[in-house]
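Quick heads-up: it's one chain on its own, the form predicted alone, in structure tokens.
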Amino acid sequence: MSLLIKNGEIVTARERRFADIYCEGETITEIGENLDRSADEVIDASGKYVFPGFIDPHVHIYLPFMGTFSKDDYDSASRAALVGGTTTLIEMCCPSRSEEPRDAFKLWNSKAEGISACDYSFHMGVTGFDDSREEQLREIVEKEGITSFKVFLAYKGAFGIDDRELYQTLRLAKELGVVVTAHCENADLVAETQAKLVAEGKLGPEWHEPSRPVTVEAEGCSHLMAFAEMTGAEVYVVHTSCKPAVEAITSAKVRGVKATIETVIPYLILDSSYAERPDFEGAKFVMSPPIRSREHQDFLWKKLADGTIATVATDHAPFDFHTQKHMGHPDPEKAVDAKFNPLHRPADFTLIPNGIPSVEDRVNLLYTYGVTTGKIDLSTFVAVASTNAAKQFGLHPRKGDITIGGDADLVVYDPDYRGVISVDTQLMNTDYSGFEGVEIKGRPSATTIRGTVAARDGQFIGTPGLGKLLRRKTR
């Protein structure tokens, strides 16, 4: 199969120019202009731009949370990510505490392999530490190529781990040149505050935020920067929402900390004052950390700009409203049966499933909120939604750039297009879109997985089961 995309504007996060795209078995073999080829299947990207494959570093797809399960499969989600310009999605693979790092990466696996129209990777969960689990992860790391871990410094009792196995894990890490990645809050910071406002009769979810407030994120991160300072081992924050958090990493990379700071895109588009809308509306927009105030959203754009965040991801966690967030509804009749209680107690905030549901929409709101505002420019776009996290995580230059031996992970883009998002013609298994209504500003007329066609104007062409899992390199 070969594809000539010809008359676009190729743009990467180091240049732009206008040039021909010849791809034959699943790579990029010719980039020059007026390129004399046939090809099976021409794309004429006249008035368009061509970008790289989108990589969207921090998702769930298979995600046991609060009793319940997440509602997007890898059909239903390599589907949305493609027709919104993501070819590769890297997902969070979190086992509880009980289980094996074995057997949850072969169950989180076996949720892709043969599915997925698009490529796959993992970030392999610790939430646990002995020697038993030491030899699976260096397993894991060896066999799989999946190098890069996930520790969580929240959810208590859960997934969260204690300091000695934060410091066990970084400690592998930095042996196995891994990249650990964090969710940074303080968990008992958190677990305090929530009682006290459950306690006060505060149970909706407009307390969501002040339950999780910009300190217990800004200790959290503090908190893994002194670990990794100790340890020498590479980490990658994700979801940083706000400035004291972003400061607290920043500061530690001044003292030679090797450390990379994600951002989410719900926090640049959103802010606090959606999950406060009445008649729990604002359940919708429950994630952790939560979607803070204006001033945060204004901080983390500029911090895009000036490269200090390298990363824009959407920590995808699809969960229906109706039902599955409603689990956390304080009104009895209205809060989901019981038996998805797992506290077995009368529902509150903290029993909302945590996430907003963005794979399909992320390049298209970063493009629209970002380039057409003039708060970042082109080349920065794909830097911080493909090409850094392809360096970050040892898929570059096999994806993220436009390159003579890569991956023909493409999209042509169209600057043109104007339309709405809505969950009526979305891709994502939810019955609601976070970012319902919001005016989009360009979106991909074309995406290419290897060199095959998979999406078109909002339509998937593409074939389920045609993703790869990705041996990923270390560091």
Second form
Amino acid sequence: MSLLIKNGEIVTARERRFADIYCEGETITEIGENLDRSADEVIDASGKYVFPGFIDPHVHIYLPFMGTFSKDDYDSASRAALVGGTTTLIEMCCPSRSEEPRDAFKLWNSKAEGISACDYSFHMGVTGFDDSREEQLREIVEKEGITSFKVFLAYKGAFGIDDRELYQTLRLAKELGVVVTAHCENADLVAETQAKLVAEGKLGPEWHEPSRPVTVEAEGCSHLMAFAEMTGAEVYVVHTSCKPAVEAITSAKVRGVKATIETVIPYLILDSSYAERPDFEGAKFVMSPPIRSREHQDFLWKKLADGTIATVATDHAPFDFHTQKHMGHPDPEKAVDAKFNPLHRPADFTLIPNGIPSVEDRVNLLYTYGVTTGKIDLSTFVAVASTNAAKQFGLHPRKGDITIGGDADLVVYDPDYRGVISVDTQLMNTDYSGFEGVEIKGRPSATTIRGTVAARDGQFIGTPGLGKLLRRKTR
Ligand code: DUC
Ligand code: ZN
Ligand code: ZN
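Right, the form predicted alone is done; let's see the coordinates for the form predicted together with dihydropyrimidine-2,4(1H,3H)-dione.
The next block holds the full complex; its first chain is the one shown before.
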């Protein structure tokens, strides 16, 4: 199978040039002007950009969480990803504290293997630490090529770890050359503030943000930085939402701490007023850390443009509005009962499953509200949505670039497309879109995964099961 993409403008994080791309089998074999080649499939990219396949380094697809399960599987999520230009997913493998790492890895991988239409890898969640777990983690890194861990400083009693476990995890990561990705919020501050608000009768989704204010997130970041400094481990802070959190990390970097900052698309597009929408509508926008005010959003865009923030992921965590978000409805008539609510008290915002679906929309939203508004340039767009994640997580130059010998993961992007996001047309398996009615200027007209066209103009035409588990490099 051969593929020729002609007449497009190639845009990578390094360069922009008009050239053709020839791919044989799964690989890019030639890049040049006016390539005179016959091919099994030819795509005319006149008037379009050609980007490297986009990488989402932070998704949840199989997620047992807050008394329920996330709604996507690898079939729906990979279709949605490819239609939206994302060719590689890195999912958080999130075992419970009682689950063995080896079993968890096998379980998460079984959800993707033979089903996913795009490539994938995992950040191995560390939710406890002892000798047996250490041995299993070493094996997962060395045998499976899983070269990043995930820790939660929040969600005490569920995924959250204590400081001894955090120290041991970072020490092991340093030894193995593994990057530790971290959810940074102070779990005790969250628990105390939630309890206080609920006792005051503040039960609706609009109280989610005040229960996890920016100080809680900044403390989580400073906390992680101290441990990274003491161990010398490399850390990657996921879903950074606000100025104090970014500043806590950048000041540690000045001291020599090896830290990278991720933000996620909901923080760049939505704001805290969404969770204040009446009639429980705000629950659609409950995620953690919470979506902040416009002031923080403006700051995040500036820090993306100047390179302080390295990646834009999604934290895709899909839960239905009617059957799942309603577990936290304060009106007993409207609440969906849940095992997770054992006290049978009126429900409240602390029982709303945290998360917003967005794996399908990330690239188009970032292009529309970043590039077409002039907030970021095209090269930065490619860097933060693809190349930097590939470099950070041991996939570059195979992924995240357009280079001879690299995987033929390519996005032919139509900047003239105009459309509107809607639940009615999305491939993600939720009953709502957090971006309903939002205008899009541009979308992939073709997405290829290792030389095979998997999506065209909003339609999935790929092959379920074609996706591979990617072995990644250590540091
Ligand atoms: N935050 C979310 O909003 N959802 C899933 C997990 C997380 O950390
Ligand atoms: Zn998180
Ligand atoms: Zn997450």
